[in-house]
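Have a look below at one chain only, the form predicted alone, in structure tokens format.
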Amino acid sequence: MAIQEQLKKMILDVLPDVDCVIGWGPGPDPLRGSPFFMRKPEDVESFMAGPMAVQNPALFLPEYKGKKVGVVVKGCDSRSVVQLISEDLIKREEVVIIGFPCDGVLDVAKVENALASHGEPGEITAVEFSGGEVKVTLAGNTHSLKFDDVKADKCGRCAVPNAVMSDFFAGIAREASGVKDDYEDLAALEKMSLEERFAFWENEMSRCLRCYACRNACPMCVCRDHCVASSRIPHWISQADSTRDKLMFQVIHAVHLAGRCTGCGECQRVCPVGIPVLLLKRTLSKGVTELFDYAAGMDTESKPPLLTFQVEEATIKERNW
């Protein structure tokens, strides 16, 4: 039985015991899926997984705290669920986790860039995945793209293709690739001087619309009602269209996620102007990994280093200074 059919059966089995099951369903066009909330058996027919299961459904779980809810997750999504549980932002007994092995997800921006090279604007009428290729029908013509060329960057460094935690698991767990994140995407930034790096971020942030899509898409950014972006007491950031204020918000956002970010990449994926905001989070994640040997979202019993206290950290010998 195909994984999608297994998942549908599992969702139907779980549905009577939960308020809803969160997964993925049809989006605005064949190239895009969207978060999907299944409450009735007939809803399950529209469920879809695979390369179109792009969004992180863990985002919605804190809104259901106090209710029982099901969630379908791939590896990176499950890390967010685990992290939310470890920080007591959701209760383990209130979440039914349905996992599956992931072979990577589509990067819509890469597909659109590839199609733009053909000079064929128009409505996308069909998308098909087979044999490592993505076949996109546009303006009556079908274009074949290699899936490896248009999958999300995070998939190339993924070491967690299966759900870290699950109550039900569809398909056969994939063998871990053994890929080690070498933070290659940070290399160019780290080679810059401080002045060059600051100029880089000022240039990027000059395009920011302050739409806060990055914040709203982050499953670990749960203090939206008390966000520094809208707080007036204390007044951290003004509403002026200032590049410095935009950068200030992004730096605060990244610091709040230090040791908590699971690298799902939703913040960058949803940015309407293509600002590489994930680089800020990954810079801090790299530091946390090197200093504390900690990876977010791998264990419900462990706490992020910056949410705990030890007299002396194993890798930071203050007494020797």
Contents of the next structure:
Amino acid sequence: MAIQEQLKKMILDVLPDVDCVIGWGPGPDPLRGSPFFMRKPEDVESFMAGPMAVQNPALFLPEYKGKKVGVVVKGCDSRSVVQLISEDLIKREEVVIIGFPCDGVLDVAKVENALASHGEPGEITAVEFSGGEVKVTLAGNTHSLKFDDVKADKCGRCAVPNAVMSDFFAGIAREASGVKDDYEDLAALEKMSLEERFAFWENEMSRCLRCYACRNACPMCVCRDHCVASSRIPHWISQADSTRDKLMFQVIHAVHLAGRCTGCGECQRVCPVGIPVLLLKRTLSKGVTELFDYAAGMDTESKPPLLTFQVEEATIKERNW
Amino acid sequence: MSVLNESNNGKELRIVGFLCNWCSYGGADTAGVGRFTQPTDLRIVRLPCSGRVNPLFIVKALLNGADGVLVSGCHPRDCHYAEGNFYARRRLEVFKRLLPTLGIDPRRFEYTWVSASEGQRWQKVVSEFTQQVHALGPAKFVADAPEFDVLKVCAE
Ligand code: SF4
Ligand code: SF4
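Can I get the form predicted in complex with its partner chain as well, since the one above is the form predicted alone?
Every chain and every other molecule in the complex is listed next, the one we just looked at coming first.
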């Protein structure tokens, strides 16, 4: 039985016990899936897992605190669920986790870029996946792309294709690719001088619209209407259309995610102007891993490193004046 | 300290110090009472504890015109609230890593521990840090993108 069918069956089994099951369904166009809330058995018909299941459904879980919900998760999504549980932002007994072996998801922007010379994204009428290829029908012509070329960057360095924690698991767990995350993205930035990096952010952040999609898509950004970015006292960022305030906002997001960010990449994926905001979060995640040998969202029992301390820190070399 | 000021055409730079009330603020006071000569670039903000230091204080200062930021608290094991500085140490150590990615020289930020009796140590810390910041010169300001002139673009 295909994974998709197994998942549907599991969802149907879970459905009577929960408020809803969150997964993915058809999106606004053939290239995009969408988060999907299944409440009735007939809803499950249009459920779809696979390369178009890009969104992180863990995002919605804190809203359902107090109710029981089911959630279908890719490996990366499951890390968000685990992190939410370990921070007591959701309760383990209130969520039914359904996992499956993930083969990677599509990066819509990469597909659109690859086909930019052939027509407008709106002219895509069909998308098909078969044997490592993506066949996109655009303005009447079918173009074949290699899936590896258009999959999300995070999938290339993924070490957890299967849910790290699940109540039900469809199919057979997949081997991780074995590719180690060597922070290639940060290395590119590190090649620049400090001045160049400063100019890089000036340029990137000048495009920011302050739509806050990056914040709203982040499963670990749970403050919602109480975000410090909108507080007037203290006035962390002003209403001015200034690059400085926009950069300040990104720093707030990164600092608040230090030791909590699971690297799901949603913040960067949803940015309408393509700002590589994940670089800031990955810098801090890398630091946390190096200093405290910790990766967020791998284990519900481990304590986030910034919420604890050691009297003698083995890895922190303080400056001797 | 004239030596310092020469490196920046005799101009002072702006350095913000976040000091805990119980140790480092006392240490700075001890240095003052003892009349130890110190550079005058530092502006002190007194906080209850180094554990109160939100890394965002530091970025906010650095992005808004400060040329350097110094955080100082009680020595480990001496915190007035027992463990505030232990949390601060982890937080600041992680935060420090963000500065190079942002293109800000990490030497513009330091954290350290000075007790209320260590007037001399305070003098040393302030002098050395000020020197370090002077060597880097004034910090860069985040420039705004040039105004996008819609009318001009349409006319072209
Ligand atoms: S900051 Fe970005 S990568 Fe990290 S958890 Fe939030 S959305 Fe995911
Ligand atoms: S999603 Fe992009 S444009 Fe919107 S606030 Fe975040 S960085 Fe700015």
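Residue numbers count along the first chain shown, from 1. This is a predicted model, so every value here is computed, not measured. Only the largest set of C-alpha atoms that superpose within 1.5 Å between the two forms is called the rigid core.
The rigid-core alignment places the CA of E312 2 Å or more apart between these two forms.
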